[in-house]
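As a starting point, one isolated chain is supplied in structure tokens, in the form predicted alone.
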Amino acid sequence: MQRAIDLFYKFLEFLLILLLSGMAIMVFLNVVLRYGFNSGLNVSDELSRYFFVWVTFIGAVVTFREHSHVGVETLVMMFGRRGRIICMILSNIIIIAVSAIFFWGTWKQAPINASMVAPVTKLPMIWVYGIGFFTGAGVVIIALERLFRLLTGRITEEEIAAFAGEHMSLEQLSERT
């Protein structure tokens, strides 16, 4: 099962590479066309914006899995093991609540987005904003799994250290601020 999950995240990372590359190529091509030939591709502007939205929200799930989101390690480092576990539990409960609200908001907005189309590509806007389903559900599932392992005592010391920012060098910590 863990192998399948790892494979899924490798696929997501590959998808992020494709989206970011596509976005860079489209923007570069459009810049060359506009400055060199006084023309451009309207579809390029629209798709690069949508790719950016998808990169952001897919990346949020991948980043959450890797414990790479910005945290308040300075505060958490002050606590002992028990305090860190309590902070992890509270953090995951808040994350679950916020991500569930995000998913629910996407659900409520979906009929409107499904009925609207993009001006150039005529793509239904649900394909753009529907990424909220993936992000909301993905983060909730990861946080629920972490919360389950916290409450059953299956959390590893490495994960507690990662949550507290102890696995990072000073350079890595300074990059996150």
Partner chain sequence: EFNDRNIRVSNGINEDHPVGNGIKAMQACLDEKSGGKLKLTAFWGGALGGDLQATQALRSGVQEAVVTSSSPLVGIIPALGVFDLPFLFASPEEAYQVLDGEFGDMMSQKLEEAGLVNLGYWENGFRNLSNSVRPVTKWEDFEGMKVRVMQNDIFLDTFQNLGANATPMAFGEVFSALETNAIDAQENPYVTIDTSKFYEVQKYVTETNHAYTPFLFLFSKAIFDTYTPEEQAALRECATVGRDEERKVIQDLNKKSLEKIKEAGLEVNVLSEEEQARIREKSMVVYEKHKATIGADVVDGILAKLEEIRK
Contents of the next structure:
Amino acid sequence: MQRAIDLFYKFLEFLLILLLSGMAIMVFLNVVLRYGFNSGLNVSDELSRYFFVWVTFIGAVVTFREHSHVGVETLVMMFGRRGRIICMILSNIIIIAVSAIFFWGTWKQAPINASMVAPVTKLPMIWVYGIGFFTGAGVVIIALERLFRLLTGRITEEEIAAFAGEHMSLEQLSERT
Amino acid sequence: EFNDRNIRVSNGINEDHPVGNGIKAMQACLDEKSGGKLKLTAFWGGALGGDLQATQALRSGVQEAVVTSSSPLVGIIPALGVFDLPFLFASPEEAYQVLDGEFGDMMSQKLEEAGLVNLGYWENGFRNLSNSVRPVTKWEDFEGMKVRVMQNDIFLDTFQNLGANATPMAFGEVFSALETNAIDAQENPYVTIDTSKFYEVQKYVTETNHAYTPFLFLFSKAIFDTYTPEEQAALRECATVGRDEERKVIQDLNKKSLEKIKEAGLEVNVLSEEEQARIREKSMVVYEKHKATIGADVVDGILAKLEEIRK
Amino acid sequence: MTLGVFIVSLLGAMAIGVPVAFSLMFCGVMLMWYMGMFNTQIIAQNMIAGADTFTLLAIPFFILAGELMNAGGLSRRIIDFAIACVGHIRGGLGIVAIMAAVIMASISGSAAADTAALAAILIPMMAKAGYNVPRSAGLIAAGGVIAPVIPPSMAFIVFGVAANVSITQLFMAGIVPGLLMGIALVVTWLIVVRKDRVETLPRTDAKERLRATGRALWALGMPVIILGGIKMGVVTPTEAAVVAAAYALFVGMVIYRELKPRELPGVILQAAKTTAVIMFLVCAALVSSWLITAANIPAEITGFIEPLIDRPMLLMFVIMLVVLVVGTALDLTPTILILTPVLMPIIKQAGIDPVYFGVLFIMNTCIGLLTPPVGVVLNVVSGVGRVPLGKVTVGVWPFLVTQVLVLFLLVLFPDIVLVPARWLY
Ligand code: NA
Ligand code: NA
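What I would like now is the form predicted together with the partner chain, since the data block earlier showed the form predicted alone; can you produce it?
The complete assembly is shown below, putting the previous chain first.
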């Protein structure tokens, strides 16, 4: 099971690399075409924005799993283990609630996004706005699993430390500026 | 019977645009009819999001109203692409006759099917070309010119067909792109060229009148349907009052903006009749290419109507 | 009252450890519930629409450029170049740190990445030469936060999009204040180390200096490409960012050959993750910002500060104090995103130049990266340089005070920002 999950995240990371490279190549190619050949790719502007949306919302789930989203740990840091666990429970409940609302809103809006196409690529906009399904569901699942382990006393000390902002890696710190 | 209603109207343009005058006139009319119960709260400069975003908010019943140009909405209602076709209307009067008549009602019907109540066609004005390379007097002058266009297929094809290098770009980036010569040209109504200060970074303006993309005063159908018949009638009537005021102000302002552009030292020329005809001829391929997407009935319908008017 | 709901829900959620992005979404939910317009589609639509903006594409590209610059050995050569130039002066390694920080600032937009590169190389050198280590660490932290003030800068892009202000103009207006921060740091450094007994590096001969310059030349070309490209009118900021990334890739792989093809996916992935964290925050902020606008909260606040509207300088002073306080507890991007929609209408009403305000606002949020309890750059220096966080916090204070003084100097004399800015754009 754990292997399948890890494999899935590897796949997401692969997607992120592909999407970011794709965006960079499209925009760069357009600069070169414009100055070198006085022409351009019509789809580049639109498609690179959509890639950007996907990078943001797929990456949001991946980084949520890694506890990398910017938080203010000042108060939490001062609490003991028990206080931290209570804050973690409340915090996960709020995260589940807002992410569920995000998912629900995406659901309610799906018909109007499905009935609209992008001006140049003609891509139905549900492909862009529908990413809310993935992010909403992804975050809810991760947070539910955490909540379950919190309530059954199976949360690890590393996770509690990560919640209080301790032992952040350099990568995580640089994600925060 | 009137209830207290706060109607949020989203605008991509700024308050000093004639739409501001139109909304004031509309509010005065509403005050009179509803005893001050129907209140318009206008948000300017895209404060509540871009035109497309606001329109989607209307469709989902999140927000009441938006004043938007027809062009960004073609992804929702392909038929609106008809207004993007190059050199369609020859004068504002022609446009009024078509829009305020049967054809306009037919388009409003299509909007309604997408969850949008069209309260009327306001004026955005004819679009003209400004550039920093050379005066444009014939279609050959477009050759190789880097023109910013909206993210819209028909505009892209129109300018590519004329030999220009059409570049889709967000409106917010246009000024600095012109300033730094990342692009040579842009196309917008005189009022926009004036209020967005494009004249500071351009040398030539050509009155091409290549497109008349109307503003639509759209209301969320989901919300409109919850209003009483009296409220609905008041909104429809007062939107017309606002429209007339807005059209009057924008006509004056167009002249003033043109004066300002000239005073700023730009070289302004008008495309000659023959050249206009020649470009229109050359642009017919764009009509053909997009006829299927827009709907053959819509394109043929408006062309027939125009022919009838021009007789 | 709506203002109260906004503040309490946002601060409450953040206090119990909800990440800022989710706190902003929660604040949005509470606002629409309070305003009687609960509709889940408001959240869904504004979230995605926030990322669907071409201008913001500059953010991942500049992040990528910064990552590639570090992985490709450009940072290392910039520091070597600075050592060859000023390493032999008394207190020289401190000047090296600031000179390198300023050059790196003109290439990258991230304070943390720049600081990490500086700290990794310079702190061991400074320790060996006998400098007070906490003080050296503090100086490097203070130098690192110049990165977002000198273009390119993610902070300016985020602010420019949130406030609807020209990013090109913000970039140009940031140059002089950024240099000023650097000069002020050098002066302070020379004052605080004047009595220390330290070794100075041997003076490099002209040949060696020339060689270091030659090696750094490719790296030094990057600011020319970025700023020259935008200023001379070849590219928009978004395109400049992608060109910078391509250039850093080329130099790192082909010229310096330090970046191996197999390392590339890791570098890109890290840039993608950083992008996601920043952009998810931007998107969540646009939800609450939409509701703040729809609820007319800025008007509520303008009521409070009505008496200050006619005194722009005093108003700026008050706002800068508030931002300084907020910055102690909040990171750079959240500070910008939370305060911009609230402050901009006030700034406009008071007739303050939005570009001038933007520059001071960003400078101030950068100073916030150095103030405890939440000062990310302090953590970076502490982690990379292996200096306890408490000691870095003590070591940074003279430089922190210096930067605050520079900030308030600019509040008193707006022309220091405005005159060169007008000349540059
Ligand atoms: Na920078
Ligand atoms: Na701080």
